[in-house]
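Given as structure tokens, the chain that follows is alone and in the form predicted alone.
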Amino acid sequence: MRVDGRGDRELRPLKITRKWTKYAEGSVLIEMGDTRVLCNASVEDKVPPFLKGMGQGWVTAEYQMLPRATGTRNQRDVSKGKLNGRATEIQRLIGRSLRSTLDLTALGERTITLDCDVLQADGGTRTASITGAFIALHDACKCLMDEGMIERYPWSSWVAAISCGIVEGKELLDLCYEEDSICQMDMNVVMSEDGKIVEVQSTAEGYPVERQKFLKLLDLASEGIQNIISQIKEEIK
């Protein structure tokens, strides 16, 4: 029995609250079990210098774990004078994951920034951020379409992400913190709706893992992501 009573292939309860903040073009509070991430999408009529005059837009992300999102208070990056390495790596992952299935020319010369702030962490914050950011991006693009600023949605496929891992020899989907902290291998997977891999991050802890088990985890993640995308579509319709 898992610590929260779930089956091995069972996701934590997923809750999506759209329009969570008032001013952002797209705003989503995503909850995966006890992990809660606020994702805000902001649209600006400008692009980075390297894209000026090229007739295409840009999508980027920022990620931050807020103080007391965990059991002890962590310092804000501004008080340390620099962004920590983990946050930098995760926000780059979010940006890559969203751009992977986008036709940036559909945005025109605009930038959409996804701010992902972890309000409460219990494992899987980066994967929840990717999924929530995609929904916020969807809503921001709908806002642009409703205002006649773009003519079509820019993505070719829906995208979501999930974690999985091997804990005490078992392949488990959607790890909470207690499971993630003791796993023999953890994996974060980003996939499109049609099952294509966007990114896989995986690390063995303590000893190598057989190829067969790695592939089982990948299949488990794919099953979970398809489930998540189905729930997102039901929410958005």
Given for the second form:
6 protein chains.
Amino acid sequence: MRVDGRGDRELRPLKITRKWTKYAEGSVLIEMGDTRVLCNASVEDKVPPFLKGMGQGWVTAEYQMLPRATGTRNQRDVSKGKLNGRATEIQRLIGRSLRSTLDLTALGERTITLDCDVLQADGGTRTASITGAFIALHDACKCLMDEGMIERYPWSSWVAAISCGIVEGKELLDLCYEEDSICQMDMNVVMSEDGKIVEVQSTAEGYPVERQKFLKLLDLASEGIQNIISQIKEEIK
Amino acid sequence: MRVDGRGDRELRPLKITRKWTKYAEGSVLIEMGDTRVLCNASVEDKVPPFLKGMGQGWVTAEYQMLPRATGTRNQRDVSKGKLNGRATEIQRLIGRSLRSTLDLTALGERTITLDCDVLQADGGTRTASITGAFIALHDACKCLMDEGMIERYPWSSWVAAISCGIVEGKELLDLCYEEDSICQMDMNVVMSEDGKIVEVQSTAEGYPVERQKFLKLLDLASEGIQNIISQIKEEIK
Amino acid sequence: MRVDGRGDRELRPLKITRKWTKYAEGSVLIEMGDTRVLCNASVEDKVPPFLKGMGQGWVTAEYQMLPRATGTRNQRDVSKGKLNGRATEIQRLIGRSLRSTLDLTALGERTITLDCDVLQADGGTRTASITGAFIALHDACKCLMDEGMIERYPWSSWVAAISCGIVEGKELLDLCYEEDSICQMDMNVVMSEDGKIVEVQSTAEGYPVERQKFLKLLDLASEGIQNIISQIKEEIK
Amino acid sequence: MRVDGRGDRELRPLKITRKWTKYAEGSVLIEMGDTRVLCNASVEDKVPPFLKGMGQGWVTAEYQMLPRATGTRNQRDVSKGKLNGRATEIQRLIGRSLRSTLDLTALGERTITLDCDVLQADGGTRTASITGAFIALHDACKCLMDEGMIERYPWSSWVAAISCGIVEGKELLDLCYEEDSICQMDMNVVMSEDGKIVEVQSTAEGYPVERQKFLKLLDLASEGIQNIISQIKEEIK
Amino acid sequence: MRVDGRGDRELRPLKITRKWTKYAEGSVLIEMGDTRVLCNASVEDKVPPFLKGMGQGWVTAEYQMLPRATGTRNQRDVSKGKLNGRATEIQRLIGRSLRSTLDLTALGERTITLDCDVLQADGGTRTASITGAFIALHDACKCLMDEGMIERYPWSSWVAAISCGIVEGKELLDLCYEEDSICQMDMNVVMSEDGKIVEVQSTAEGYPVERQKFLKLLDLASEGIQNIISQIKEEIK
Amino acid sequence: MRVDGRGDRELRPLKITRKWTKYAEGSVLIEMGDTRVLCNASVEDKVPPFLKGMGQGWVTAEYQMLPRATGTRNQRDVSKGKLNGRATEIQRLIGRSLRSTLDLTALGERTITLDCDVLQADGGTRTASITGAFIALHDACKCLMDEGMIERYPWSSWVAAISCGIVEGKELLDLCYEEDSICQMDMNVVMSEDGKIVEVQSTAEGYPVERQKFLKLLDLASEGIQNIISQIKEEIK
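Go ahead and give the structure of the form predicted together with another copy of the chain, now that the form predicted alone is out.
The next block holds the full complex; its first chain is the one shown before.
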């Protein structure tokens, strides 16, 4: 029995609120249990220096937690003058995941920035960010198409992400914070709707893990992601 | 007739949601029209170096806007390595306002930090932050009393804030962004429930303003603040 | 009786030395009692990015205290990598005050930067900076006119500033440091020569203040500023 | 046929030079083809604040490339005031990998820092760093045991790392830079000598990858790592 | 004939004003021609970490130019987040020079910081800073002795500094800015009153210089420094 | 007898390895006893802003020590957000020395950056850097000539550097770390092959030094530099 009563292969309730703020071209409040992330997509008519004049666009992400998104208050990064290492790692992961299935030439010379701000954290903030950012990116692209700025939809497959891990010897899907803090291996997986792999990041905590268990986690994640994508499609259509 | 149809002396709808996040000792989402600020109060058992061993507490504030709280995206301060000048000015104002009516010795050697994060900005974010932070501070103090950590309530009077300004020659209460961006004088006022002055900041834009008009703004603000404090008391009791 | 023997409505001796350094287009050493600020105006043929091609100029200010301008030495901001919050707040105030009565289009695409460096601090450094910077700005504009760079004088009214406050229940003009450190409300006022308001910043320390006393401070400041402007006109003509 | 004539499952020549510098407790120059990383282990009698008084040690890593380790010169991070995102991500990976099989209580209250400085980069610098750092860590621990500072060896299993990837549709082991820059999926794997998984990081570039191919990469990496560990044991014994 | 009419071996007028500010334990405004540096000595009852508990004091220096000390305005270092390289180099030189003849144990566990702020620059600011700082240091030590804080005078010999250089083939003493900007070799020399060498820094600009000419510069500097020390002794006694 | 058995006027063994890395246009590993510096020269087709359009090139240097180049580990500068003062001073010295005999117009609008990274430090790292950087610069220029990018060799004379100092009353050439840490005066000298002076930096530690001894050090350095230049010419021809 898990701390919140779920089954081992059970996701937490997923809630998606689109247009949560009024300015952003795509704005999604994603809630996965008590984890709550605001994902805003902003379109700008410029590209980073390394892409100037190359006729393609760019998608990038920024990730931050509010100081009191967690049980104890964290000092703001700005007061230390630089982004913390964990956030740096996560926002690079989000950016790569979003670009992996995207046709950047379809965007024209535009940059879409996905701001993922964690308002409340209870495990799985990076995967919730990826899933929410993908929907916000979808809405921003839709907005560009509706205004005739771009001609075709820049991707062909939905992408979502989930975490899983080994807790007290059992493989569990969608870890909450309490589970995450004691897990022996955690895995973050990003997959497309046809079950292909976009990104796998898996870390053993304490001791190495057998290949067998690693593969079981991969299966669990795959199942969870298909479930999430179904829910998103229901929401979007 | 104002851009949003209000009368000159009319506030925008005020909505206060307490316990908006689950971790903070006080957590208030304050909405003033489309302006939306999350005010979290965090209690920590330490004081800044200059107060160590002096048997009193401290209250401080931090203010930030999410990158897409506004019509166009603003770069995060952390990527520039330091807080922007406007936010610096505002968070100092919030901190001073909250401390002005507080008995810091009642807190013991504790610091309460008020994080005011603007999720959506439509004018008056600094005054909404002060009003919201005061409620979050109230809830955090209540929480300390309920747990027996402090013995008495650290203040005697409610405090709230509002902006007003001269727009196209008319004195208006509670400016929205569109009004704020063209006003000839703007004024931010913080007052206690008995109508006394905690802080006044008033700036002429373009040309100096007659004393008469300045005083009229002060009256407008006073009226607005009494209205807000009534609504808060209704909410809290 | 005040600590330095002055009457309640009495200014400290004001001394203005123009051309204190030889390079700056305007260079004023302003002394207000023991407060001593060097205000240098530098003209540059460029404008900030947000004004490029708009056919107008810009006026901005920077404020710093030398490490030993005060009773104990303060660490330099550069060694902490960023300007302190107080200086940030003050230099924004100086810049706004100078721009409030200025016709920026008369400057052409030029920036005038007012560097206000406090060499010795004894209360009222921000208001002395505004008053001194205004004179340095005047001299720099005069210099531009003499060289035929600009055609008309960019303003129509003198501006000056003063502080006042409530100390041990009494309203006092032009606080020195010893008074400032114990005052119940302090007020910084910027006004034009015709008695109109450019900026008011007033903060209660400890407990809120009655509207009546606030207005009395405003009158005191008004009187002091007219006095200062008379002295400046004597000096300049 | 690969760019450097190797077979698909063939490692580049591995060369390990221990005691490359004279001061560090462990100092290893690891060369994997033209990739050349200096891994220095430094022992210090202190732990980070979060471990103080907990009777255990800590192992951490720092990773940097010399400006001209690559084909074109990169600006030093110090001149930008902060570590770049890629290095941040990599040094976190190295630290986690080294700690994964380590008994930190065996170290006592000591920190061992592994500095991985890339002197020349030709692909696989992060995995070479992990492998080299593990040997330097071994030598530093040996040194501590020889001096009677610690009583037992703090780990039970060797760990090493390798990269692999899909290039033009083929799964290849140990990518050089030319291969890495065009691969469709790259995978970095850290494993223990008994074939268990410490860390897997795998990223699709361009389009998602079938589970089948992902597993084939995992096998390739596993084989490569066993080969590397054999070579290390030969070197160390 | 030199640009300001001086002879080749002639110093510019030297003016020393002690107690220029009222707070610092030693405060000297030194003027060497149009070069004007404020040197404040601050005594603090603490030492840097590397000297804690070693029963000795420390002397250090900080050097900065005001933004408009020069013909064109320089951006403040704080806005770039770090001290510029030239100032770093100079303040290290000042600190070393002051410590060279000082008995740091005589100070007890105190730090004296010499802030050298260039108010107006016309060549030779670093050597004027050393000379002025030495006098400020003297006054601060005198003040410590008068208050019975230290028992003996911490040095035995006066120290001063001067610049010289080769301009259009001629060796000149005490270069002004116009000469300095075109010199073929410049030399900064710090010497004690008995003609011994504390520091020599000499740089060829454009092409190397014969040993003979180098020695002639050294003689010129030696003569100039004795002259300066005579003037200081006259002033101090 | 010196700590490493050398005579007073004896250099440590000098070893120069060219093309130590494969990417840089000039790459030299210079070893002077146990001091080991990697000097890479990188050519870029751009000049700093102050030289744009002036038809000449630029040569600059950067200097850093690896964290464990020394007996105890030093924190990386990047983690403190800025280069340390000592490295700032040294890289300015290296840059000036290299430019002193160079015809920058012969380079065209190119910048050559010399990265001097100290891999192991045992005294004399700054002078070894200058000597090594000069050879790397030579190789980079040779490379530009071979490719027909520049027409003539940009200098006419070899330049090298050495340290010397007074240790326990004796003048010694080429100090190792143990000697350097206790010397009464240290001197760093840069000279051309015809014995002219490029740069002299000499600092007394503890007490001032007689002119006589200063000149003896200068002679020692001169002799050492001629010896080094002979060895370099042997290596290069």
